[in-house]
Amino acid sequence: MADAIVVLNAGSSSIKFSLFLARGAELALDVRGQIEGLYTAPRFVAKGRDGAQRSEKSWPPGTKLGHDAALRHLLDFLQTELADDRLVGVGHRVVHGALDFREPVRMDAAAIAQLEKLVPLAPLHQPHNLAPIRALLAAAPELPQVACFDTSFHRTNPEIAQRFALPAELHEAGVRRYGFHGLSYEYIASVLPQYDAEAASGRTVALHLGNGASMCALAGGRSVASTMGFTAVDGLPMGTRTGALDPGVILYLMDERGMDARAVERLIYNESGLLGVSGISSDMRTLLGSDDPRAQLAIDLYCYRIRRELGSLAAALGGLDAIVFTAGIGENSPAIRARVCRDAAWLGVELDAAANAQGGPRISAAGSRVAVWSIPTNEELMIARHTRRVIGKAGARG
């Protein structure tokens, strides 16, 4: 019998899960999957570590399954899967921990209440992240649950990097740069020594390029600056998010276009980015395969902003030893990696085209002054590790 940890990542219309089994000191992925389309056309699929399908179920179109019913279906599936193993805890990805949660924490009613107060900081993510925690606390209060935060890794940023040029009262009230994708960057920092000891102890910029996109400056494996700020809409253009936007634009939209806060929210989170610029798609694969000039414009803007931010983060580090690409686009798009590296030639980046086409992991030429890597991220494993550690500490205290 092995100890098992389930990792949940709940979004507005889906619940993604991963099941890890403890094999000595290691955690091995056993099965992963998701329930998507919770309020339109729900579909459940689970696959083993070999990619083979373990289970599948679809509900009729128009079914509003909801998070609670989806969680019950998932728990029934896991109970069958864990017939010979023991579930010892559940880990959750929670987008915002603000200043109160600087590391993963065991969940109870008091912690939930604290995290609910942070909903205004991440209104499109936080409520959904908390929904399964609340449901499991009610259904199985004895089951340990651990929340892991996308903001925690960036709490090592110096105070100056966290400040906006706003009155001190607002800064002390929590209006500051938090940074996100921290679990992804934490994982990259944890495995980078296996690839490049010099980069791990030196100055590295990691690029988490997916539907959500950001960049992080790492000094000796610690976050010192990030492109995302108070919310996860800042920084780079993303699939449907604007990235950095002059706040005067929002005032203009409200004053001259009559848009209220919810309309502006839809615009900057759901109708902009690659989708808004191209008018075609939020998917980089679709844009790269299109000969429409609008698709090319969206790609050009995306890469231009990466170029600008890379220079900014290299300045924050006082130099650059390595670049790491990760996440969906970063790991799987040789074309985008090539564009970024070409734009970074002034920093001493020389691309090995053949290595890049093959996916790396090292994609820089032998003589490149800056090493460039493509390293898969694993936020789920990071959450599972944290969950086991926190549960272990609680057990030791008990």
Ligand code: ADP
Contents of the next structure:
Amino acid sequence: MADAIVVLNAGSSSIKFSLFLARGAELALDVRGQIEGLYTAPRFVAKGRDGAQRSEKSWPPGTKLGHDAALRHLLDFLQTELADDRLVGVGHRVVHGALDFREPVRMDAAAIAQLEKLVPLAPLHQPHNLAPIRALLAAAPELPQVACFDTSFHRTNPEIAQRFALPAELHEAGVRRYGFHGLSYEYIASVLPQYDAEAASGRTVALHLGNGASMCALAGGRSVASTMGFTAVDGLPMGTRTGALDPGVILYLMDERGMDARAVERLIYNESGLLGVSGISSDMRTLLGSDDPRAQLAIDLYCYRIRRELGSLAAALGGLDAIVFTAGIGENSPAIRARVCRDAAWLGVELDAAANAQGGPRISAAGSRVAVWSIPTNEELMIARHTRRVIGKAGARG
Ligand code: ADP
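Can you now output the form predicted in complex with the named molecule? The one shown was the form predicted on its own.
To see the whole picture, the full complex is given below, headed by that same chain.
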């Protein structure tokens, strides 16, 4: 019989889950999966740590399963899966913790109410993140739940890095740069010493390149700057998000195209980025496999924006000792890593082409002044570790 921790990551159309079992000080992944297409064509898949399928279910296309029913299905599955093991806590990924939640926190009705006040800061994510916490609190009030925030890791940013050049009153009211993907960067910072002690104590830029994409400047393992700001739409172009955009463009669209806030929201979150520029796909694999010049343009723009942000973050750090690639594109695309590194030659980056093709983890040439790594992220394990610690299993390591 082992202590079990479930990690939930609830989004607008899917709920992802992972089940970890405590084995002494370690947390071992036992099963993971998701229910996706909650309002279109729901599909549940669960896989063991060896990748073998453990359970699967599809609902007919057009079924609006919804979050509550999906959560129930998931909990039923986990109940049978747990058998003799004991569920000791549930950890949740929550996108926004603003200034009040600088670290993971045990959830109760008061904490949920406080987090609900942050919904306007992340309207597309926060309500979905909170829904399962509320549902579980009602169904199993004794079950410890811990919220872990994508913003917390960046609270070490100096004030100046969090500031917009807006009137002070707006800054005081919370209109500032928060930064996101913090659980991914925190995980990378936690394992970097095992790969590269010098980089871990020095100046590193980590690139989280997934469907969402951002970059983070780490000084001695602490976040000092990042490309995402008030919301997760700033910075790099992403699968469907614009990244940095002159705010004047939005005024123009409202004045001249008659777009309201919701139409602008759709444009900048769902219709732009790799998808908008290429007109083909938000998926990097598809674009890399296409010979359509629009796909090429989208990739060119993506890499160009990374090149510029890398210079900016290196400037914020006052130099650069290492680069770490992570997430879907960062971990799996030698072609994008090669382009980013070529563009960063001026910073002292020299790639080892063979190591890059093999996936690393070290992909820089022996003589490269800047070390380059490709390291898989593990936000779920980070959440499980936090959850275990917060619910009182001090001293545990995953
Ligand atoms: P999410 O942010 O949803 O967790 P991921 O981290 O899984 O997303 O990243 C998804 C992105 O990674 C997609 O653009 C996908 O095309 C890209 N990707 C995954 N594998 C590869 C690969 N082998 N080559 C290029 N891109 C890849």
